[in-house]
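Just one chain follows, in the form predicted on its own, and it is written as structure tokens.
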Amino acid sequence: MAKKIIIGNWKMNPVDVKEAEVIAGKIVAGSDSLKKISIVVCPPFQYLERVGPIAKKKVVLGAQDCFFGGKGPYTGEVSPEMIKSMGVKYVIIGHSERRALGESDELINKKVGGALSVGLKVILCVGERSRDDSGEFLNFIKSQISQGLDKIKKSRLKNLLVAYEPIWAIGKDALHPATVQDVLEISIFIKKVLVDLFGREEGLKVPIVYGGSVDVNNCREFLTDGQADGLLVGRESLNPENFIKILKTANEL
């Protein structure tokens, strides 16, 4: 059985690099004995070099985004090669907060291709803003996946994860939490879409992780009854005590 993967997305936090080092240090210390899971932390770009040496081998470094080009006149952008040179192994692409700023599926597809081409592991985020009785939201998710992975070779899928993040269940404006059944049904649906696109053998191997207000109280059921291959944790990943509890729960499974 493949290891569960727990990914901490720090977003634009904390405000001070010293605090970032403290958080990373506590996570590494608290997870030292956890051998049955994979752990990824994704700090802001400017903290990667400082957090990397603290993370060492137990906690793998991830980035929250990347550009698609290698180099050139792209003011403010960070290329896949740049972040890989800093020891980064994973990169989140297509997060709902990036999409809300205007990122299109076409741009996300370029980023996915660029990141995979240099050997980074891509966490492709998909998810609907709302649900409807007719099931049109399923077509929306399908479109995000098919366009985001357009022209991606089957051989690249070994470095792909898909993160399901229902926007209606996230943050202070959440309508209500996602249920285990929600997560299970969409995980199965995403697998079907991947199988239709790339074939059964390749499609079923892609891990599906869940990200949506994950906390200490609900993480176990998302991993067990929800059958998620891992979790994308936001707010709680900045709280070392709670993040370690989530890690230990996953490790016990």
Contents of the next structure:
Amino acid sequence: MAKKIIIGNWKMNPVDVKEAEVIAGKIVAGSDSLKKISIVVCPPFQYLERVGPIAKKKVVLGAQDCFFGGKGPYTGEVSPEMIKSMGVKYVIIGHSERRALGESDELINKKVGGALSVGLKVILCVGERSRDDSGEFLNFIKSQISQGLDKIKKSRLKNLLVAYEPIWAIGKDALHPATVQDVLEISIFIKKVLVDLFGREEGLKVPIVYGGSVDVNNCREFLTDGQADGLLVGRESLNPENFIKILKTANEL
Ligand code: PEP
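Output the form predicted together with ligand PEP next; the form predicted on its own has already been displayed.
Below: every chain and molecule of the assembly, starting with the one above.
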């Protein structure tokens, strides 16, 4: 069985690099003996250089976004090559908070292609804003996946993860976390979409992780009954004590 992967998304936190180092140090110290899981921490770009050496081997560095191009006149952007050169192995692309700032599926698709082409592992985030009885939200998720992965070669899929992050379950204003049943159903649905796009063999290999108000109390059931291949953790990844409890729970399974 593949290792479960637990990804911490720090978003635009903490406010200074010293605190980032403290949080990273605590996470690394608390996770040293956890051999059965993969751990990724995604600090803001500005902290990568300082968090990288603390993360060492057990905790792998991720970024929260990247641009698609190599270099050039793109003020303020950060390329896949740049983050790779800082030791980043994973990159979150298409997070709902970036989509809310105007990122289109077309742009996300370019970013996915750019990141995969330099060998980064891509965590493609998808998820509906709200649900409807007629199941229209499923078409929305399907379209995010098919557009986000348009023209991506099958051979690149080994470096892809899909994160199911329903917007209504994310952040401090969340209605509530998804249920285990939601996570299981949508994981199966996403697998079916991937199989239709890329074939059974490749499609079924893509890990599907869940994100949205994951905490110490609910993390186990998403990974067991929900059959998630991993978790994308926002707020609780900034609280080292709680994040370590989540990591330990995943490691025990
Ligand atoms: C996220 O935004 O990726 C997320 C999962 O946030 P939270 O865990 O805080 O809901």
